[in-house]
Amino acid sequence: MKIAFFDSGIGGLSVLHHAIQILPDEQFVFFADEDNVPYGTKPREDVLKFVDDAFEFLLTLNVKAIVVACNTATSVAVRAMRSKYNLPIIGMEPAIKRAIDLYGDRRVLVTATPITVNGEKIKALINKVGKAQLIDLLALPKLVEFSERQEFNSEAVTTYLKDKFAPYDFTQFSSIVLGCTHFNYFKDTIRAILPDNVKFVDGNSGTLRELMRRLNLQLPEINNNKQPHIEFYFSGRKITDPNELDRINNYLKRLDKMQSIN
């Protein structure tokens, strides 16, 4: 049986990219809802329907678990999906606790989509961490659009980020939480803007640890020569076109480069 990774677009490839490395013996399905991306600026009711439709489709593919590799979809829909479907469903959330645990009593900037930033789930997460006075929230919706166009280093991206970051004194910050899986593609561009004291934190590792726990998986001996078995779908359509597969591969190659940036 396969493990499914679901996202509104190609951001969730960053979670799959990590899974390929640590679970090379598994078979994977990646589902990007390219017909409806982005989720983060849409009404919550629409997002809930998009996620439910995707789950209905994924369950026809003999999957043993679904990783919702999308912070927005997790915030809006995971609770409802767990009530409706009887299989392990692993969500994502901004890694606020991890940032506080790693870097102590310095400020943390949490970046995400508007739905995530304004949702009740992130408020509860901040309250649970217990250091709300150290946490700032920033929505960066255009990064999703930029990433879907494979536009990572352009002048438009840099200008957008500089404008969004301008209100913050980053000498006071320990870290920036990448609370949307699309944001992982921009680590080099962000690194060129922010001082070195600001470290990147994301929820990918924690999500995969929870996946392994739920499925009782162990880390195998890594075989770097093993080719992963992955099926790709865009909004229910299996991807076989060489141009689309090349596009996906280009994203994965970029993630190879981003992996070493912290």
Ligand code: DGL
Given for the second form:
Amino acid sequence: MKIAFFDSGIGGLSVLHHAIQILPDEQFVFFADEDNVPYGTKPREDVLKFVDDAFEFLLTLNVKAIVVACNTATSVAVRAMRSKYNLPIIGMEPAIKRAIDLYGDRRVLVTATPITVNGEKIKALINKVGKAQLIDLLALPKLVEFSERQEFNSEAVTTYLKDKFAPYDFTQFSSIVLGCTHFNYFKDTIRAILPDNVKFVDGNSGTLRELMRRLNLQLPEINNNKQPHIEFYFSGRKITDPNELDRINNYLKRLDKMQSIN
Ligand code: DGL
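Please give the other form, namely the form predicted together with D-glutamic acid, since only the form predicted alone has been shown so far.
To see the whole picture, the full complex is given below, headed by that same chain.
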């Protein structure tokens, strides 16, 4: 049976990209809700409905687990989905705990969508981590739109980020948490703006560890560079058009480049 990765758009590919490397023997379904992206600036009730529709569809594909590769959808809908559907559902939250564990008592800039930043779930997470005085939250909704149109390094992206980062004294920060899966595409652009002491932290490896734990999966002993089988869907339509498959491949190639940027 296959493992589904779900996101509002192409951000979830950053989690799938990692999964392909560590779990080459699995079969994957990737579902991007391209008809409804972005989620992060929409009313929560709308997002709940989009996620529920996507789950209904994914269950027709006979999947053994769903990874919600979207912090926004997790913030709004994961609890409701877990009480409605009876299969392992792995959510994603901004990796704030990981940033504090890795870098200790220095400031952390947590970037995400407006829904995630304003949601109750992130407040609960910050309380649980217990370092509220070290955490700054910053919504970067335009990065979702930029990445959906494959615009990663333009003047407009750089100006947007410089403007959003301007209020912070980055000498005080250890790290920037990429709390939206669409943000992984911008690591080179962000790296060129922020000083080297500010490291990237994302939730990809933690999410996949949780997936492996839930499904009792092991890392393969030898990595034979096998390409796992993946089916792609945009809002319930199977992608077979070579141009659309090319677009997806371009994102995966960009993620290859982003991977080594810390
Ligand atoms: N990729 C999503 C996340 O991780 C949200 C993007 C959006 O649709 O606003 O939060």
